[in-house]
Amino acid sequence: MRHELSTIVNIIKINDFNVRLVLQNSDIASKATPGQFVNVRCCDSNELILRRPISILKTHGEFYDIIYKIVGEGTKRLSKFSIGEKLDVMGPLGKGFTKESTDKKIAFIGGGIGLFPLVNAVLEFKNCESDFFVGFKSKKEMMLIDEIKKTGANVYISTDDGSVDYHGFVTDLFIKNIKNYDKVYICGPLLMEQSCVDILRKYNINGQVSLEQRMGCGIGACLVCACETVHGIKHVCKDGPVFNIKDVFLKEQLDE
(Lines of atoms letter the chains of each structure in order from A and count residues from 1; the text may use other names and numbers.)
(Lines give C-alpha, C1' and ligand atoms only; values in the text may rest on other atoms or scores of the structure.)
(Ligands and ions follow the chains in the order given, each with its own letter.)
Protein backbone atom coordinates (compact mmCIF):
# COMPACT_ATOMS: atom_id res chain seq x y z
CA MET A 1 0.00 0.00 0.00
CA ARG A 2 1.57 3.27 -1.09
CA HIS A 3 1.36 6.50 0.83
CA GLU A 4 -0.94 9.14 -0.61
CA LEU A 5 -0.88 12.87 0.03
CA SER A 6 -4.32 14.27 0.79
CA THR A 7 -4.93 18.02 0.82
CA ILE A 8 -6.97 19.50 3.66
CA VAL A 9 -9.70 21.61 2.07
CA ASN A 10 -11.84 22.21 5.14
CA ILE A 11 -11.65 21.83 8.92
CA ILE A 12 -14.86 21.72 10.94
CA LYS A 13 -14.91 21.63 14.74
CA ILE A 14 -17.97 19.54 15.52
CA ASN A 15 -17.87 19.83 19.31
CA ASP A 16 -15.33 19.97 22.12
CA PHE A 17 -14.11 16.48 21.27
CA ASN A 18 -14.33 15.89 17.52
CA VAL A 19 -12.90 17.52 14.39
CA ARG A 20 -14.01 16.85 10.82
CA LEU A 21 -11.55 17.09 7.94
CA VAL A 22 -12.53 17.31 4.28
CA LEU A 23 -9.63 15.90 2.28
CA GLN A 24 -8.92 15.96 -1.42
CA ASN A 25 -7.51 12.83 -3.03
CA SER A 26 -9.36 11.45 -6.03
CA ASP A 27 -7.66 8.03 -5.81
CA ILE A 28 -8.73 7.36 -2.22
CA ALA A 29 -12.18 8.89 -2.69
CA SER A 30 -12.94 6.82 -5.79
CA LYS A 31 -11.79 3.52 -4.29
CA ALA A 32 -13.22 3.77 -0.77
CA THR A 33 -16.18 1.58 0.18
CA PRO A 34 -18.38 1.91 3.30
CA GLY A 35 -16.58 0.72 6.42
CA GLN A 36 -13.02 1.16 5.17
CA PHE A 37 -10.49 3.40 6.90
CA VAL A 38 -7.31 5.37 6.28
CA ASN A 39 -4.08 5.31 8.29
CA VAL A 40 -2.94 8.88 8.90
CA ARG A 41 0.50 10.17 9.79
CA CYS A 42 -0.14 12.80 12.44
CA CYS A 43 3.09 14.83 12.20
CA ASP A 44 6.07 15.35 9.94
CA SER A 45 8.70 14.48 12.55
CA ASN A 46 9.82 11.01 13.63
CA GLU A 47 8.56 11.50 17.18
CA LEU A 48 5.29 9.69 16.48
CA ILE A 49 6.04 6.71 14.27
CA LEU A 50 2.69 4.94 14.38
CA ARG A 51 -0.12 6.22 12.19
CA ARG A 52 -3.67 6.64 13.42
CA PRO A 53 -6.47 4.57 11.84
CA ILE A 54 -9.52 6.75 11.11
CA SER A 55 -12.78 5.63 9.49
CA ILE A 56 -13.84 7.20 6.22
CA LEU A 57 -17.03 9.08 6.99
CA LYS A 58 -18.16 9.75 3.42
CA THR A 59 -16.89 10.28 -0.11
CA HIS A 60 -18.03 12.94 -2.58
CA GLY A 61 -16.35 13.36 -5.95
CA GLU A 62 -12.61 13.67 -5.42
CA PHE A 63 -13.07 14.39 -1.72
CA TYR A 64 -13.49 12.26 1.37
CA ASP A 65 -14.28 13.19 4.96
CA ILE A 66 -12.91 11.84 8.21
CA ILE A 67 -13.65 12.69 11.83
CA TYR A 68 -11.16 12.20 14.62
CA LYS A 69 -11.42 12.59 18.36
CA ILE A 70 -8.64 14.48 20.12
CA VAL A 71 -7.57 12.03 22.82
CA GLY A 72 -3.78 11.69 22.68
CA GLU A 73 -0.57 13.20 21.40
CA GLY A 74 -1.11 11.96 17.85
CA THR A 75 -4.52 13.51 17.39
CA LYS A 76 -3.35 16.66 19.17
CA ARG A 77 -0.60 16.98 16.53
CA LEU A 78 -3.15 16.29 13.81
CA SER A 79 -5.27 19.18 15.08
CA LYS A 80 -2.37 21.58 14.37
CA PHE A 81 -2.65 21.14 10.59
CA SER A 82 -4.26 23.94 8.57
CA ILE A 83 -6.37 24.20 5.42
CA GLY A 84 -4.17 23.78 2.34
CA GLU A 85 -1.63 21.54 4.06
CA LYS A 86 -1.18 17.93 3.01
CA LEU A 87 -1.51 14.79 5.12
CA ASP A 88 0.44 11.60 4.52
CA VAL A 89 -2.33 8.99 4.28
CA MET A 90 -2.46 5.26 3.53
CA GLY A 91 -5.74 3.99 2.19
CA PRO A 92 -8.38 3.02 1.69
CA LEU A 93 -7.62 0.05 3.95
CA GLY A 94 -9.47 -3.01 5.19
CA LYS A 95 -12.68 -4.72 4.18
CA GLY A 96 -15.91 -2.80 4.59
CA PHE A 97 -19.63 -3.49 4.80
CA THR A 98 -21.29 -5.49 2.04
CA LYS A 99 -24.90 -5.49 0.92
CA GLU A 100 -26.79 -8.06 -1.11
CA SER A 101 -29.21 -7.04 -3.85
CA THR A 102 -31.95 -8.84 -1.90
CA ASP A 103 -31.45 -6.66 1.20
CA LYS A 104 -34.43 -4.30 1.32
CA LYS A 105 -34.86 -3.56 5.02
CA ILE A 106 -31.71 -2.75 6.96
CA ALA A 107 -30.66 -1.20 10.25
CA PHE A 108 -27.56 0.57 11.51
CA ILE A 109 -26.54 0.60 15.18
CA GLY A 110 -23.79 3.03 16.16
CA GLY A 111 -22.40 3.95 19.54
CA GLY A 112 -20.39 7.15 20.00
CA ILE A 113 -17.60 7.44 17.45
CA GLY A 114 -18.69 4.06 16.09
CA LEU A 115 -21.26 6.12 14.23
CA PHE A 116 -18.65 7.30 11.71
CA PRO A 117 -18.15 4.25 9.42
CA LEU A 118 -21.90 3.70 9.29
CA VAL A 119 -22.60 7.10 7.71
CA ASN A 120 -20.98 6.17 4.40
CA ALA A 121 -22.94 2.92 4.44
CA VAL A 122 -26.34 4.60 4.82
CA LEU A 123 -25.37 7.01 2.04
CA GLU A 124 -24.33 4.22 -0.32
CA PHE A 125 -26.90 1.52 0.46
CA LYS A 126 -29.79 3.18 -1.30
CA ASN A 127 -33.20 1.85 -2.29
CA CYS A 128 -33.65 0.32 1.16
CA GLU A 129 -35.90 0.99 4.12
CA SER A 130 -33.31 2.06 6.68
CA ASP A 131 -33.47 2.53 10.43
CA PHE A 132 -30.49 4.21 12.10
CA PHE A 133 -30.04 3.69 15.84
CA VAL A 134 -27.38 5.81 17.50
CA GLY A 135 -26.36 6.18 21.11
CA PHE A 136 -24.46 9.00 22.81
CA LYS A 137 -23.45 9.65 26.40
CA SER A 138 -25.23 13.01 26.37
CA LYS A 139 -26.60 15.78 24.19
CA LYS A 140 -23.24 17.59 24.07
CA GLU A 141 -21.68 14.60 22.27
CA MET A 142 -24.37 14.33 19.59
CA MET A 143 -23.32 14.78 15.97
CA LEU A 144 -24.28 14.08 12.34
CA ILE A 145 -27.98 13.55 13.08
CA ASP A 146 -29.22 16.02 10.44
CA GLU A 147 -26.85 14.53 7.89
CA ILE A 148 -28.21 11.05 8.52
CA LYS A 149 -31.84 12.22 8.39
CA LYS A 150 -31.23 13.72 4.94
CA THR A 151 -30.61 10.19 3.60
CA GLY A 152 -34.22 9.31 4.38
CA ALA A 153 -33.34 6.90 7.17
CA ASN A 154 -35.54 6.72 10.24
CA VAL A 155 -33.31 7.95 13.08
CA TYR A 156 -33.62 6.72 16.67
CA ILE A 157 -31.49 8.43 19.34
CA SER A 158 -30.57 7.30 22.82
CA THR A 159 -28.52 9.08 25.47
CA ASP A 160 -27.08 7.57 28.62
CA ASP A 161 -28.21 10.54 30.71
CA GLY A 162 -31.60 11.01 29.04
CA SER A 163 -30.77 14.51 27.78
CA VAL A 164 -32.14 13.64 24.31
CA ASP A 165 -34.91 11.22 23.33
CA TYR A 166 -34.60 7.69 24.76
CA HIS A 167 -32.98 7.45 28.20
CA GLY A 168 -30.80 4.35 28.16
CA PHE A 169 -28.59 2.21 25.99
CA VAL A 170 -28.92 2.11 22.23
CA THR A 171 -29.25 -1.68 22.39
CA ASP A 172 -32.42 -1.34 24.50
CA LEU A 173 -33.76 1.23 22.05
CA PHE A 174 -33.09 -1.18 19.20
CA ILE A 175 -34.98 -4.02 20.92
CA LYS A 176 -38.00 -1.74 21.45
CA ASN A 177 -38.14 -0.99 17.70
CA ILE A 178 -36.75 -4.18 16.19
CA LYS A 179 -38.14 -5.36 12.87
CA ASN A 180 -37.53 -8.30 10.59
CA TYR A 181 -34.41 -6.79 9.04
CA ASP A 182 -32.55 -8.38 6.14
CA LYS A 183 -29.28 -7.13 7.63
CA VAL A 184 -27.98 -5.03 10.50
CA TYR A 185 -24.69 -3.12 10.53
CA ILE A 186 -22.98 -2.44 13.87
CA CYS A 187 -20.09 -0.32 15.11
CA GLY A 188 -19.31 0.96 18.58
CA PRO A 189 -17.71 0.03 21.89
CA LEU A 190 -17.02 -3.70 22.26
CA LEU A 191 -19.58 -4.23 25.02
CA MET A 192 -22.27 -2.59 22.87
CA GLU A 193 -21.27 -4.69 19.88
CA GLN A 194 -21.47 -7.89 21.93
CA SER A 195 -24.98 -6.97 23.12
CA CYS A 196 -26.06 -6.25 19.54
CA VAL A 197 -24.62 -9.52 18.26
CA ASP A 198 -26.43 -11.45 21.00
CA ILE A 199 -29.71 -9.79 20.02
CA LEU A 200 -29.28 -10.54 16.32
CA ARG A 201 -28.41 -14.14 17.01
CA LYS A 202 -31.46 -14.50 19.25
CA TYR A 203 -33.76 -13.13 16.54
CA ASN A 204 -31.88 -14.93 13.74
CA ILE A 205 -31.08 -11.71 11.89
CA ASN A 206 -28.02 -11.42 9.65
CA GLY A 207 -25.49 -8.77 10.54
CA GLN A 208 -22.02 -7.35 10.12
CA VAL A 209 -19.90 -5.76 12.83
CA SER A 210 -17.00 -3.34 12.46
CA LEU A 211 -14.45 -4.05 15.20
CA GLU A 212 -12.72 -1.17 16.93
CA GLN A 213 -9.23 -2.23 17.94
CA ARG A 214 -5.76 -0.75 18.35
CA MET A 215 -3.67 -1.03 15.19
CA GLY A 216 -0.05 -0.58 14.27
CA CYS A 217 0.78 -0.90 10.58
CA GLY A 218 -2.77 -1.03 9.19
CA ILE A 219 -1.87 -3.66 6.58
CA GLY A 220 -1.60 -6.90 8.59
CA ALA A 221 2.16 -6.98 9.03
CA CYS A 222 2.65 -6.10 12.71
CA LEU A 223 0.01 -8.49 14.13
CA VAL A 224 -1.10 -6.00 16.82
CA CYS A 225 -4.80 -6.22 15.92
CA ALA A 226 -5.13 -10.03 15.88
CA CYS A 227 -8.55 -11.40 16.80
CA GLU A 228 -10.02 -14.87 17.06
CA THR A 229 -12.70 -15.96 14.60
CA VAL A 230 -14.34 -19.24 13.60
CA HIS A 231 -11.85 -19.30 10.73
CA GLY A 232 -8.82 -18.91 13.02
CA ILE A 233 -6.80 -15.87 13.92
CA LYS A 234 -7.54 -12.87 11.71
CA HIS A 235 -6.32 -9.28 11.69
CA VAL A 236 -8.80 -6.44 12.05
CA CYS A 237 -6.87 -4.09 9.76
CA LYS A 238 -6.56 -6.48 6.83
CA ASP A 239 -9.31 -9.11 7.21
CA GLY A 240 -11.72 -6.58 8.74
CA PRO A 241 -12.52 -4.26 10.28
CA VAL A 242 -15.93 -5.59 9.19
CA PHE A 243 -16.81 -9.21 9.96
CA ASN A 244 -19.95 -11.29 9.72
CA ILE A 245 -21.47 -11.61 13.21
CA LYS A 246 -21.42 -15.41 12.79
CA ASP A 247 -17.63 -15.39 12.50
CA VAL A 248 -16.48 -13.46 15.57
CA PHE A 249 -16.09 -14.28 19.28
CA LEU A 250 -16.67 -10.92 20.90
CA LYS A 251 -17.23 -12.33 24.40
CA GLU A 252 -13.75 -13.86 24.42
CA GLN A 253 -12.27 -10.48 23.51
CA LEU A 254 -14.18 -8.82 26.35
CA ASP A 255 -12.79 -11.35 28.83
CA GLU A 256 -9.16 -10.70 27.86
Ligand SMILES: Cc1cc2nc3c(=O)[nH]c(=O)nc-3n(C[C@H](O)[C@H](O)[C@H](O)COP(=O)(O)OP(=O)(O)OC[C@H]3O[C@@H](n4cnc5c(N)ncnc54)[C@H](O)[C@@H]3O)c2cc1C
The other form holds:
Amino acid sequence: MRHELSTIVNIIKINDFNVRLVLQNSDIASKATPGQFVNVRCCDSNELILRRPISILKTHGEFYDIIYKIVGEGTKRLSKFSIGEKLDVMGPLGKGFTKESTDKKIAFIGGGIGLFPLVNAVLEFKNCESDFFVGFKSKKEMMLIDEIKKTGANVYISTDDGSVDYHGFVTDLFIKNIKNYDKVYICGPLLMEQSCVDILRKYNINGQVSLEQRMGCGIGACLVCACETVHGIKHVCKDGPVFNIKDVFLKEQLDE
Ligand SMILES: Cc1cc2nc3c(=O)[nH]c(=O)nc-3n(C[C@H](O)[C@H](O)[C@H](O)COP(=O)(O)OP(=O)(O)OC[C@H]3O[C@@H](n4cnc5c(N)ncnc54)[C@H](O)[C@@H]3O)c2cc1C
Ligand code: FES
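Let's see the other form, the form predicted together with the named molecule, since the form predicted alone is already up.
Starting with the chain above, the whole complex follows.
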Protein backbone atom coordinates (compact mmCIF):
# COMPACT_ATOMS: atom_id res chain seq x y z
CA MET A 1 0.00 0.00 0.00
CA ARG A 2 1.27 3.42 -0.95
CA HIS A 3 2.39 5.31 2.10
CA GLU A 4 3.79 8.60 1.02
CA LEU A 5 4.67 12.09 1.99
CA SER A 6 2.68 14.95 0.55
CA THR A 7 4.13 18.44 0.79
CA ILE A 8 1.79 21.20 1.95
CA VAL A 9 2.10 23.95 -0.68
CA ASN A 10 -0.79 26.10 0.48
CA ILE A 11 -3.18 26.42 3.40
CA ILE A 12 -6.41 28.35 2.90
CA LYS A 13 -8.72 29.06 5.81
CA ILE A 14 -12.15 28.94 4.17
CA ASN A 15 -14.23 29.93 7.18
CA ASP A 16 -14.29 29.38 10.95
CA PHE A 17 -14.69 25.64 10.48
CA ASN A 18 -12.95 24.48 7.31
CA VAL A 19 -9.37 24.53 6.04
CA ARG A 20 -8.24 23.76 2.51
CA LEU A 21 -4.81 22.20 1.92
CA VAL A 22 -3.08 22.14 -1.45
CA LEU A 23 -0.77 19.12 -1.38
CA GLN A 24 1.97 18.03 -3.73
CA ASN A 25 2.30 14.35 -4.55
CA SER A 26 2.26 13.42 -8.22
CA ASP A 27 1.46 9.76 -7.58
CA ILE A 28 -1.73 10.51 -5.61
CA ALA A 29 -2.74 13.38 -7.90
CA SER A 30 -2.36 11.32 -11.08
CA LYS A 31 -4.21 8.25 -9.78
CA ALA A 32 -7.12 9.76 -7.83
CA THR A 33 -10.62 9.33 -9.22
CA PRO A 34 -13.80 11.14 -8.03
CA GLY A 35 -15.02 9.97 -4.63
CA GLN A 36 -11.72 8.46 -3.48
CA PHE A 37 -10.08 9.55 -0.26
CA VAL A 38 -6.71 9.75 1.45
CA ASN A 39 -5.94 8.54 4.97
CA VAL A 40 -3.95 11.19 6.78
CA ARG A 41 -1.65 10.90 9.77
CA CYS A 42 -2.56 14.01 11.75
CA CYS A 43 0.58 14.35 13.88
CA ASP A 44 4.25 13.38 13.77
CA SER A 45 4.51 11.93 17.27
CA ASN A 46 3.40 8.47 18.40
CA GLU A 47 0.07 9.78 19.64
CA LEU A 48 -2.97 9.58 17.37
CA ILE A 49 -1.76 6.53 15.48
CA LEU A 50 -5.09 6.18 13.68
CA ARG A 51 -5.21 8.08 10.43
CA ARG A 52 -8.21 10.22 9.46
CA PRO A 53 -10.01 9.73 6.12
CA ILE A 54 -10.41 12.90 4.02
CA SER A 55 -11.88 13.08 0.51
CA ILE A 56 -9.87 14.24 -2.46
CA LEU A 57 -11.52 17.49 -3.50
CA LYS A 58 -9.74 17.98 -6.82
CA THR A 59 -6.48 17.22 -8.60
CA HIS A 60 -4.39 19.57 -10.75
CA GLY A 61 -1.08 18.45 -12.23
CA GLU A 62 1.07 17.06 -9.45
CA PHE A 63 -1.17 18.62 -6.80
CA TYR A 64 -4.37 17.61 -5.04
CA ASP A 65 -6.60 19.56 -2.67
CA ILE A 66 -8.42 18.44 0.44
CA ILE A 67 -10.69 20.34 2.81
CA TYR A 68 -11.03 19.28 6.42
CA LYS A 69 -13.47 20.46 9.04
CA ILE A 70 -11.97 20.84 12.50
CA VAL A 71 -14.13 18.60 14.69
CA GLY A 72 -11.84 16.72 17.08
CA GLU A 73 -8.30 15.96 18.15
CA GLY A 74 -7.08 14.66 14.77
CA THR A 75 -8.24 17.57 12.67
CA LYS A 76 -7.13 20.01 15.40
CA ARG A 77 -3.60 18.55 15.16
CA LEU A 78 -3.77 18.76 11.38
CA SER A 79 -4.40 22.47 11.69
CA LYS A 80 -0.98 22.91 13.38
CA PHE A 81 0.95 22.02 10.19
CA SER A 82 2.51 24.84 8.14
CA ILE A 83 3.27 25.43 4.47
CA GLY A 84 6.38 23.48 3.39
CA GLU A 85 5.88 20.67 5.93
CA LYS A 86 5.16 17.13 4.78
CA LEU A 87 2.13 15.06 5.70
CA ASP A 88 2.16 11.25 5.88
CA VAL A 89 -0.72 10.35 3.58
CA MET A 90 -1.97 7.01 2.22
CA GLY A 91 -3.92 7.04 -0.99
CA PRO A 92 -5.77 7.32 -3.18
CA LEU A 93 -8.02 4.83 -1.37
CA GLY A 94 -11.41 3.21 -1.93
CA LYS A 95 -13.80 2.95 -4.83
CA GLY A 96 -15.32 6.22 -5.96
CA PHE A 97 -18.19 7.44 -8.13
CA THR A 98 -18.60 6.06 -11.64
CA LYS A 99 -20.43 7.30 -14.70
CA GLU A 100 -21.51 5.44 -17.83
CA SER A 101 -21.00 7.15 -21.19
CA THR A 102 -24.79 6.97 -21.60
CA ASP A 103 -25.38 9.11 -18.46
CA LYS A 104 -26.22 12.54 -19.83
CA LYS A 105 -28.41 14.14 -17.18
CA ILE A 106 -26.94 13.83 -13.71
CA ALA A 107 -27.40 15.37 -10.29
CA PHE A 108 -25.31 15.73 -7.16
CA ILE A 109 -26.73 16.10 -3.65
CA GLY A 110 -24.31 17.15 -0.93
CA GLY A 111 -24.83 18.05 2.69
CA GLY A 112 -22.15 19.83 4.72
CA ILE A 113 -18.74 18.15 4.40
CA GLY A 114 -20.43 15.61 2.11
CA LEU A 115 -19.99 18.23 -0.56
CA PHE A 116 -16.24 17.57 -0.86
CA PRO A 117 -16.07 14.23 -2.73
CA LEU A 118 -18.80 15.45 -5.11
CA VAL A 119 -16.67 18.38 -6.28
CA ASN A 120 -14.12 16.11 -7.95
CA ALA A 121 -17.02 14.26 -9.60
CA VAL A 122 -18.66 17.37 -11.07
CA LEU A 123 -15.24 18.53 -12.31
CA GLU A 124 -14.49 15.20 -13.98
CA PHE A 125 -17.90 14.11 -15.28
CA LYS A 126 -18.04 16.37 -18.31
CA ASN A 127 -20.40 16.48 -21.31
CA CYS A 128 -23.42 16.14 -19.04
CA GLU A 129 -26.25 18.37 -17.97
CA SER A 130 -25.54 18.60 -14.24
CA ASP A 131 -27.65 19.87 -11.37
CA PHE A 132 -25.77 20.35 -8.10
CA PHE A 133 -27.86 20.52 -4.92
CA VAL A 134 -26.03 21.55 -1.78
CA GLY A 135 -27.23 22.13 1.74
CA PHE A 136 -25.51 24.13 4.47
CA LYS A 137 -26.54 24.95 8.02
CA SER A 138 -26.19 28.66 7.29
CA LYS A 139 -24.46 31.26 5.11
CA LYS A 140 -21.44 31.13 7.46
CA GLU A 141 -20.71 27.55 6.38
CA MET A 142 -21.25 28.12 2.66
CA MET A 143 -18.27 27.36 0.40
CA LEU A 144 -17.10 26.22 -3.04
CA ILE A 145 -20.14 27.61 -4.86
CA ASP A 146 -18.19 29.61 -7.46
CA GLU A 147 -15.89 26.67 -8.12
CA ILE A 148 -18.89 24.42 -8.79
CA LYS A 149 -20.65 27.04 -10.94
CA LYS A 150 -17.54 27.28 -13.15
CA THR A 151 -18.09 23.67 -14.23
CA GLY A 152 -21.36 24.78 -15.85
CA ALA A 153 -23.52 22.90 -13.36
CA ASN A 154 -26.81 24.45 -12.26
CA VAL A 155 -26.34 25.08 -8.55
CA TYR A 156 -29.22 24.91 -6.05
CA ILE A 157 -28.48 26.00 -2.47
CA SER A 158 -30.43 25.35 0.69
CA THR A 159 -29.71 26.55 4.21
CA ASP A 160 -31.30 25.24 7.41
CA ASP A 161 -31.77 28.80 8.72
CA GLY A 162 -32.83 30.40 5.43
CA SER A 163 -29.81 32.76 5.36
CA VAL A 164 -29.20 31.90 1.67
CA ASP A 165 -31.64 30.79 -1.04
CA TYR A 166 -33.97 27.91 -0.18
CA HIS A 167 -34.96 27.74 3.51
CA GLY A 168 -35.07 24.08 4.47
CA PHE A 169 -33.53 20.72 3.72
CA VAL A 170 -31.57 20.05 0.56
CA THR A 171 -33.72 16.95 0.02
CA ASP A 172 -36.86 19.13 -0.21
CA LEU A 173 -35.08 21.43 -2.66
CA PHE A 174 -34.14 18.38 -4.73
CA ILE A 175 -37.76 17.12 -4.81
CA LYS A 176 -38.97 20.53 -5.97
CA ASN A 177 -36.57 20.46 -8.93
CA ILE A 178 -36.31 16.75 -9.67
CA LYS A 179 -35.82 15.70 -13.30
CA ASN A 180 -35.52 12.46 -15.13
CA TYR A 181 -31.86 11.98 -14.17
CA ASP A 182 -29.73 9.12 -15.50
CA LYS A 183 -27.80 9.10 -12.24
CA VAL A 184 -27.67 10.92 -8.92
CA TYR A 185 -24.60 11.09 -6.67
CA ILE A 186 -25.11 11.58 -2.94
CA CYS A 187 -22.90 12.36 0.05
CA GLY A 188 -23.85 13.81 3.40
CA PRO A 189 -25.13 12.97 6.88
CA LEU A 190 -26.89 9.62 7.26
CA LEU A 191 -30.42 11.05 7.57
CA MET A 192 -29.94 13.11 4.42
CA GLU A 193 -28.60 10.10 2.53
CA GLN A 194 -31.51 7.94 3.72
CA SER A 195 -34.06 10.43 2.51
CA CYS A 196 -32.27 10.92 -0.85
CA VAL A 197 -32.22 7.18 -1.40
CA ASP A 198 -35.96 6.91 -0.54
CA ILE A 199 -36.70 9.65 -3.11
CA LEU A 200 -34.61 8.00 -5.83
CA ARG A 201 -36.23 4.62 -5.19
CA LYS A 202 -39.69 6.22 -5.37
CA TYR A 203 -38.87 7.87 -8.71
CA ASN A 204 -36.93 4.83 -9.97
CA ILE A 205 -33.72 6.83 -10.54
CA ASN A 206 -30.25 5.24 -10.37
CA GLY A 207 -27.89 6.54 -7.73
CA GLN A 208 -24.60 6.14 -5.94
CA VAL A 209 -24.01 7.09 -2.32
CA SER A 210 -20.77 7.73 -0.45
CA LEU A 211 -20.92 6.48 3.14
CA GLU A 212 -19.48 8.57 5.96
CA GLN A 213 -18.26 5.76 8.19
CA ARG A 214 -15.81 5.77 11.08
CA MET A 215 -12.57 4.15 9.95
CA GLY A 216 -9.49 2.49 11.37
CA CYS A 217 -6.87 1.19 8.93
CA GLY A 218 -8.55 2.51 5.74
CA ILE A 219 -7.34 -0.45 3.67
CA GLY A 220 -9.62 -3.36 4.56
CA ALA A 221 -7.42 -4.84 7.31
CA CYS A 222 -9.69 -4.25 10.34
CA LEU A 223 -13.46 -4.34 10.82
CA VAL A 224 -14.06 -0.78 12.01
CA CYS A 225 -15.82 0.27 8.82
CA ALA A 226 -17.90 -2.89 8.32
CA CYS A 227 -21.26 -2.25 6.68
CA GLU A 228 -24.15 -4.50 5.82
CA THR A 229 -25.10 -4.67 2.13
CA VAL A 230 -27.34 -6.90 0.03
CA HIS A 231 -24.14 -8.76 -0.90
CA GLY A 232 -23.15 -9.37 2.74
CA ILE A 233 -20.77 -7.45 5.01
CA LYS A 234 -18.47 -5.06 3.12
CA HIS A 235 -15.66 -2.73 4.13
CA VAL A 236 -16.56 0.89 3.46
CA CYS A 237 -12.86 1.79 3.07
CA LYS A 238 -12.06 -0.84 0.43
CA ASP A 239 -15.38 -1.82 -1.20
CA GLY A 240 -16.65 1.78 -0.91
CA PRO A 241 -16.98 4.47 0.29
CA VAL A 242 -19.23 4.76 -2.78
CA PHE A 243 -21.96 2.14 -3.24
CA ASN A 244 -24.87 1.69 -5.60
CA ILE A 245 -28.03 2.74 -3.74
CA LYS A 246 -29.54 -0.66 -4.60
CA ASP A 247 -26.86 -2.40 -2.53
CA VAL A 248 -26.92 -0.59 0.81
CA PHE A 249 -29.35 -0.45 3.72
CA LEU A 250 -28.20 2.93 5.11
CA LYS A 251 -28.54 2.61 8.86
CA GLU A 252 -26.16 3.18 11.77
CA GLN A 253 -23.76 0.40 10.84
CA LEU A 254 -23.13 -2.44 13.29
CA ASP A 255 -23.32 -0.06 16.26
CA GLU A 256 -26.30 -1.75 17.85
C1 LIG B 1 -14.54 8.33 3.20
C2 LIG B 1 -14.55 9.53 4.11
C3 LIG B 1 -14.25 10.77 3.60
C4 LIG B 1 -14.24 11.89 4.42
N5 LIG B 1 -13.94 13.09 3.87
C6 LIG B 1 -13.87 14.17 4.66
C7 LIG B 1 -13.50 15.44 4.11
O8 LIG B 1 -13.24 15.58 2.91
N9 LIG B 1 -13.43 16.50 4.95
C10 LIG B 1 -13.72 16.38 6.30
O11 LIG B 1 -13.65 17.37 7.01
N12 LIG B 1 -14.09 15.19 6.84
C13 LIG B 1 -14.15 14.10 6.06
N14 LIG B 1 -14.50 12.89 6.61
C15 LIG B 1 -14.77 12.83 8.06
C16 LIG B 1 -13.44 12.85 8.82
O17 LIG B 1 -12.74 11.66 8.57
C18 LIG B 1 -13.67 13.01 10.31
O19 LIG B 1 -14.29 14.24 10.57
C20 LIG B 1 -12.33 12.96 11.05
O21 LIG B 1 -11.85 11.65 11.04
C22 LIG B 1 -12.52 13.42 12.47
O23 LIG B 1 -11.29 13.23 13.14
P24 LIG B 1 -10.99 14.02 14.48
O25 LIG B 1 -9.89 13.30 15.19
O26 LIG B 1 -10.80 15.46 14.22
O27 LIG B 1 -12.32 13.90 15.30
P28 LIG B 1 -12.76 12.73 16.27
O29 LIG B 1 -12.37 13.13 17.65
O30 LIG B 1 -12.33 11.40 15.76
O31 LIG B 1 -14.32 12.86 16.08
C32 LIG B 1 -15.02 14.10 16.30
C33 LIG B 1 -16.49 13.91 15.99
O34 LIG B 1 -16.68 13.54 14.61
C35 LIG B 1 -17.36 12.28 14.51
N36 LIG B 1 -16.75 11.54 13.40
C37 LIG B 1 -15.44 11.20 13.26
N38 LIG B 1 -15.25 10.51 12.13
C39 LIG B 1 -16.45 10.42 11.53
C40 LIG B 1 -16.91 9.81 10.33
N41 LIG B 1 -16.10 9.17 9.52
N42 LIG B 1 -18.22 9.90 10.06
C43 LIG B 1 -19.05 10.54 10.88
N44 LIG B 1 -18.68 11.14 12.02
C45 LIG B 1 -17.41 11.06 12.35
C46 LIG B 1 -17.11 11.62 15.85
O47 LIG B 1 -18.13 10.69 16.16
C48 LIG B 1 -17.13 12.78 16.80
O49 LIG B 1 -18.43 13.20 17.11
C50 LIG B 1 -14.54 11.75 5.81
C51 LIG B 1 -14.86 10.50 6.33
C52 LIG B 1 -14.88 9.40 5.50
C53 LIG B 1 -15.22 8.06 6.05
S1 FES C 1 -11.11 0.89 8.15
FE2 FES C 1 -10.12 -0.99 8.56
S3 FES C 1 -11.22 -2.34 7.27
FE4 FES C 1 -12.00 -0.41 6.75
